[in-house]
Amino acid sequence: MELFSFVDDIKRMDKRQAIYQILNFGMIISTALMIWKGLMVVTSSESPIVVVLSGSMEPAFYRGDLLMLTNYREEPIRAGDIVVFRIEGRDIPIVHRVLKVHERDDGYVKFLTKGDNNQVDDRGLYAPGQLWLEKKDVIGRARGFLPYIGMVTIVMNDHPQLKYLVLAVLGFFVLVHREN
């Protein structure tokens, strides 16, 4: 039966093609990990690709969009840029268009936001008493995107189980995949 010969590969395993499974596996993880760092580094964003949860921004995103963010602090924000913000005390960061800014001259910047498919600005978002957002408030600004491919990431959210289910069989096949 080709189906559990898996099985019959992992008791055939001695312990140095053990190790060597494990030591594979641990490679491809931190070689993701190297590579979401080194984007973070390029982009100037803690997070440069997210995932937009909502239908606020629709016609110009949609709900799965996944958008590449960039925040380079010497670009100014303007009217009409699509950021992605964070409010304190909210974990999930939001993803809207600039409304209004005002500037000083000694640079100081503080703006408003409003989802293109929402009636009113972003005020009652913002933490109570926040009326304004800051340039420290933002993650990044959203320079391109890839349609619905992060509805994956909305489909594992909304069922952990299934996210537990598809990592644990994705090691699990790193782990006793052998090569001939």
The other form holds:
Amino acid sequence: MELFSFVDDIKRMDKRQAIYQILNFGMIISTALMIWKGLMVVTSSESPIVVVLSGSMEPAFYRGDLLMLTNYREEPIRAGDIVVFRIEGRDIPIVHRVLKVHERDDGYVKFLTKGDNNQVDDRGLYAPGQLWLEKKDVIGRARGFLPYIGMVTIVMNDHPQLKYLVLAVLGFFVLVHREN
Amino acid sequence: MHSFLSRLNTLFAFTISVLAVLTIGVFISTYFEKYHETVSIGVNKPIVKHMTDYSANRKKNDLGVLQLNLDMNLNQLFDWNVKVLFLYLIAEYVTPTNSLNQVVLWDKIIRRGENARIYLHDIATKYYFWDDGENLRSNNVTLSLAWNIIPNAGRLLHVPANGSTSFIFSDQYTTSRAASPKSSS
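In place of the form predicted on its own, output the structure of the form predicted in complex with the partner chain.
Whole complex next, starting from this chain.
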């Protein structure tokens, strides 16, 4: 019966307590949002943490690994860097390694990428007629690596019902749980 | 109040904390590692051809063809926070229009436990050495090797190797179709 002790908790909750719990819930959400936005400012990348979704960079990165990105403007793009870029007409960003760089005197850079596990370069993946990537396509460069953690988001995205279930249960317990 | 759920929750939280502390420990223990090593790079028979680059702009571009000699022992680089070593050989040169050109000619993945003693003699480049234009003749090219350390957890470092080599391409195009780069792994 201890499993359902929260039912008693709700019954015993007065108005003040309820408001406190809701504010607490809002606090948690805004903290998470602020951390994410803060990371965006610190790394100047629109997406400072990405999850590897494909095996095209194996054996370095596997599905579910976590990458930390930076995108500082003064940091040049060089051959060998691992860049995360977006292709026109594709929603999902790609994580691949820079194979060729040509930088003009006026600072304009064009570069070509390739996945470590792919046999050929990425020209087949780019938009039709696109031969090179430019600075504007880049979301960030991989600076840090953490294995497996991203598996959580992959599982959640593959099974959306699970995502809503977990969110509902977490939200419910945050609202209901009473600090003693 | 020790229900089954609260015990499970405590156990889970404890497991996560232990894993996190161990991971941070591994990260900090290798934070000051420099991963330097000396390598020897040699070039053989560099020639320039004038051909149509069907992979890029479909215009006549300069194609450099050369053979590589590589000699290195990177076994020292593997500590307990190195999962994979990604080696790449960069050809770097300047042209009238471009202040910097970098072309990767060869790369290799070395996993932990694999032999990191590399001795390659007169191999063809793994990737084509296409210039973005027609500026390879009489041009001075610097070849340098670098590696990207892929850790178990931590920073993705790019370390340039000690030891690079330079050569100058001939001022004439070579027209023979005999030597063309083949993929070699």
